[in-house]
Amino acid sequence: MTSNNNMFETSKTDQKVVDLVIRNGEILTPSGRQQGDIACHEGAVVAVGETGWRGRQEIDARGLTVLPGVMDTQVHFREPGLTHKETLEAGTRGAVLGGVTTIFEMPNTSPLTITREALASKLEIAARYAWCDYGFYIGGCRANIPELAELELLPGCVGIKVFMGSSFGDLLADQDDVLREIVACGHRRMAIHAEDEARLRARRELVERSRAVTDHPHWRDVETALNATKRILAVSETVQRRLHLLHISTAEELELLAAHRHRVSVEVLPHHLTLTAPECYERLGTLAQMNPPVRGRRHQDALWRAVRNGLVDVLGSDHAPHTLEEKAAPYPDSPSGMPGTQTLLPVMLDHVNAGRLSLERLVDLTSAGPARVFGIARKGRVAKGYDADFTLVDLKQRREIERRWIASVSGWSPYEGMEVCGWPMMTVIRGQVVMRDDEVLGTPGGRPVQFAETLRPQPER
């Protein structure tokens, strides 16, 4: 009995028997919403909206909405080396509690993920401890330029991530000559953290004098982001490299990026769509400190326009936790970053219920969009032949985000105390229920994500 040959057991009532049937849910499909059943077998979807299927396991999704599995394509799970802040186990457990079925993890760990060996170490840890599916970025830097084209094609590798600012050691790539060499190596879409390191260093005196976290967006101002974005766009044009600009936070960058849609995809964060300066800094202090910073209403309004008009491709959390003790250090010596993967979906469902975006648009930003941008194989939609990854949500459930719900080792959330409307009730990964009613089930069973570009011969450059 194999699903590849479309052969299934048949019951006495002539029903085809599969591993899992999800019944009676409202399903978000590529052609719109529909009511009905989903049949899954050997980890894949075999039918959507058809009758005549019986499952060894059956889920009654009456009153729930079935989304394609939510993906969070920017997280920092800190392992190895910084596990007092986060681990792959706790980070992925938080992900599935929040309805996330796939994560992409960043390379600024210790050691840095800039070698074949460092990637293999992360994959080994994830194979034992990851609750959801995963991929890892390789950091692009001067030290590994000769190997980048090969590294980006390794199994489990998402691609190359470049830090133009806000990083350290070998991972910082802030010189244009180095950037040109990195961008010229390989051809897959390259992720960019665009902040101008030279301007940050020159302006740090501003916050050294004031010691006020409310000055964070003034130190890391619009020009800091815009200058770096202009530089990397110019570099990419010389070799026609596709870019993915991470955590865009300014109206000016969005206007610029709209003219480069032939080669550039855009990510925004729930933090930038939800929190605003100066209120968040006055209320949360350094807990609201992140890079690039939360900015004022003008920029947030521009981000929302870009979300609604299609300029934004992907929504990521930039989950980057630090301990409360570390965050309590006096600004600007306090570290930047905040947890976010577990709250990504509840916060965005609340925006859906408030009318700021449609549920269909949210699905595009968290499922179909990531699959399209990164060339993810068999994920991103509820459709026959795709992985049986689903996030079942109750769009009407009102919940308060509580600290005790947060799985992160860091143990806090900037959204603590926030009441949201819309909650993840169940997380299904390749046909296995891994979270139900705030309880993680079974044992970690995540697998490396596969990418279409690494499953076929690559064109010569």
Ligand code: DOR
The other form holds:
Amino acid sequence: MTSNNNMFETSKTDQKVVDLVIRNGEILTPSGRQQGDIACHEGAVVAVGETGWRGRQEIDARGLTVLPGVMDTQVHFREPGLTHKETLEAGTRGAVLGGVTTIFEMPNTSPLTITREALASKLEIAARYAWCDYGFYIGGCRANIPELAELELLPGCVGIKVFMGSSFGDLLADQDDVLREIVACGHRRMAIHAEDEARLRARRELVERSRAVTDHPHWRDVETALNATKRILAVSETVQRRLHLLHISTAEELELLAAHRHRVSVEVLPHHLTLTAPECYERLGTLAQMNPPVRGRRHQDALWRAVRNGLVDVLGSDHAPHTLEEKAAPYPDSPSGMPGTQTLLPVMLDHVNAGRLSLERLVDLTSAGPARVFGIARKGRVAKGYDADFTLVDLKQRREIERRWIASVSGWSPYEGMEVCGWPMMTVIRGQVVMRDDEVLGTPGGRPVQFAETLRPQPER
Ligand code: DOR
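Follow the form predicted on its own with the form predicted together with this ligand, if you could.
Expanding to the full complex; the earlier chain stays at the top.
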């Protein structure tokens, strides 16, 4: 395509003219770091590392590192129904301010995203207000079993998400017979929140009595997570359903999942890699309360080992905002969840700078990994023919995470006051610069993500 000069206008100096050229950046390509230019046209990459291109728009990326667009495959943007906590507009604005180019959103909204109509309504809102590209999960539950195989293939749908333990909202599939039926419907990779509801109910008394948030990881203990993970593996064994185990938080689950790599992918969260019990509960109180809980050092060390040794496939933020007022309710009546999409990249770049993982590994977790796990079409790498989605970062920039930078309607971050090294300077989506120097540019232009398994023509915008 690029070698065909007729495809592009040619300038007087014989340069091919395209929509956008990003010059002189350090580019994270599939074959390593490369210094040079990226040429983009009509939303796609047409050349990487070649000279001889001129852009109608040119960006000087000297001193910056160009990552493939960061994808956050687990966010709760609360719309419709809970827009006092978050909206698709504010959630995606926070995403692009944090260098995120694509998000996958969860179905525990109100109404629940468990029908064709509910999915259509989210897609309608997103088509008008989303700053970044998006996909939506369909919730799997007893009520929609007969339609699930069809629903998971709808345009804009990521696949099915199942809550085995109640966390926030009414979406629950906690019985093995229901789970067995759900996993037998359809064939796409299925995302699982694995906490054992029966054990949670049986042990709720513990926190009702103590009312101490430091007990959150004792109530929702290792067995709670491990039992559920074992159950979903067993239930899906006969149909060999591919599973995506969300927010894995225990050393014991990692051991188990390693033995099921042929059909299991693994997500971990920056929160679990960064915050540690009991310190975070003492410092942040219920602001640190989330499900599954932030745990102690032994588990965090195991998560880091799994990040480094390749067991972990993706990092999701599990952006789950609640207002400060809601969070101020006395534990355990306070809701679980913390915002996180906007801070995912800065926090992880700080870990890169501290030597906890390589930048290449981070890119695998936030771009190549999501593309591989979910079969995303044309995203996940800086390469010819792929969407021109980039996150330009300054690896040396030191910044404090401040509340005034946070776009979420909930208006806070558990990382306020933390100084990080590494910052997203620019977010480019399909060739459009949507964020530069902490400023969102233009108008919301996000589009539904396409998946290799369900490819259809893109709807006209
Ligand atoms: O802490 C959590 N809050 N974990 C979840 O899985 C759901 C989430 C929410 O929606 O608030």
